[in-house]
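Let's start with one chain on its own, the form predicted on its own, as structure tokens.
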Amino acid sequence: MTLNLKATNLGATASASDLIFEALREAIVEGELKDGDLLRQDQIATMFNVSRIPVREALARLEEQGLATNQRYKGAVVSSLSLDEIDEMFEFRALLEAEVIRRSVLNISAETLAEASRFAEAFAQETDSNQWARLNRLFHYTLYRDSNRPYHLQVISSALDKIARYLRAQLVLTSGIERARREHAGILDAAMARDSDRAAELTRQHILGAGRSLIGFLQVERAAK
């Protein structure tokens, strides 16, 4: 297997492990690395022109975030999630993100609303499916920003990293993108009206609906294998 990463010569870089971690994280989140793909330390070290030490550190961080798993006799591989784990993650996101946007809308600025509107429009107009997950994340994160809950946002970011590759496939291969566009418009309208409770409820429904759609998609896909 050939790893598809944005590699850089990091031989003399003090933060090599950080940069390797970010490159691997991005490749996993974007779906360039698939479930079960082997993350060979020697191959990665050669790509980045470093020793195995920063590679091991980067892989350990991926394990901490649930993006990689260390398998006996095999080494680190890209983690896969069961349907039950994905379902629970969407339930958790629905609870947390609904509360975060409720708090944010209570304090939301005109600048934040304008930026969220631009991301919603960009998402609605984008034809490159490779950009959908990124724009979707930017739209939601912008609306959460004024919640003043940095730890909540950190947890949300970690959860999104774990499911992003599955969600991207669902958006591309089902009708999820059209529904997401409509639901984004509703959430944005509620935020602009400063209706925090409605924004929270629409966000909750949006996430749970996306979770149900994704689970249905994965059940069919995995049954066919």
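Let me have the form predicted together with the DNA next, following on from the form predicted on its own.
One chain, no partners, no other molecules: that is all that follows.
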């Protein structure tokens, strides 16, 4: 008799520390926790109804990811990025994402193209600004899927995590959305034509343009303080 179950790896079930880490990570990425916010072990432990032990493990992992910084005996705070650092992140993403989409388009499937097309459409139609970041991410990541470069994707994701909360503010407050729609259409068109170099160059420009726009926005915002 052969067992035919949809088995899940129970050895990899989430510990308290895992759940807390994921919750904090999401809160930072989504911007619910702001730059410089204090992350008090006791407060977080109470919220999750656990002791401070798993909280400290989660904070250690956040620090390793660059999303929080710890000062001994003082506590952890949400990391903040300088304009120079944000600028560098966009150059970094432009380099990596251009390469990844180039590889992906080289052997992209019809299904992947169809799915990316649906996300581009959903992004263009969406009126709820809270959904923009999610749909934007889905669109791009779908186009990267067939690159067969899991480590590249993981690093890209980690880089995006570090700047997502700044991008969110900018998308909502500037005309970034209309421009993103046009540029997505261009990238999708290149992908459908299997023109990997064009898709790469458009992606590169798309990211660098968003970066310039965000830097300009933040310069004004930060100068106001």
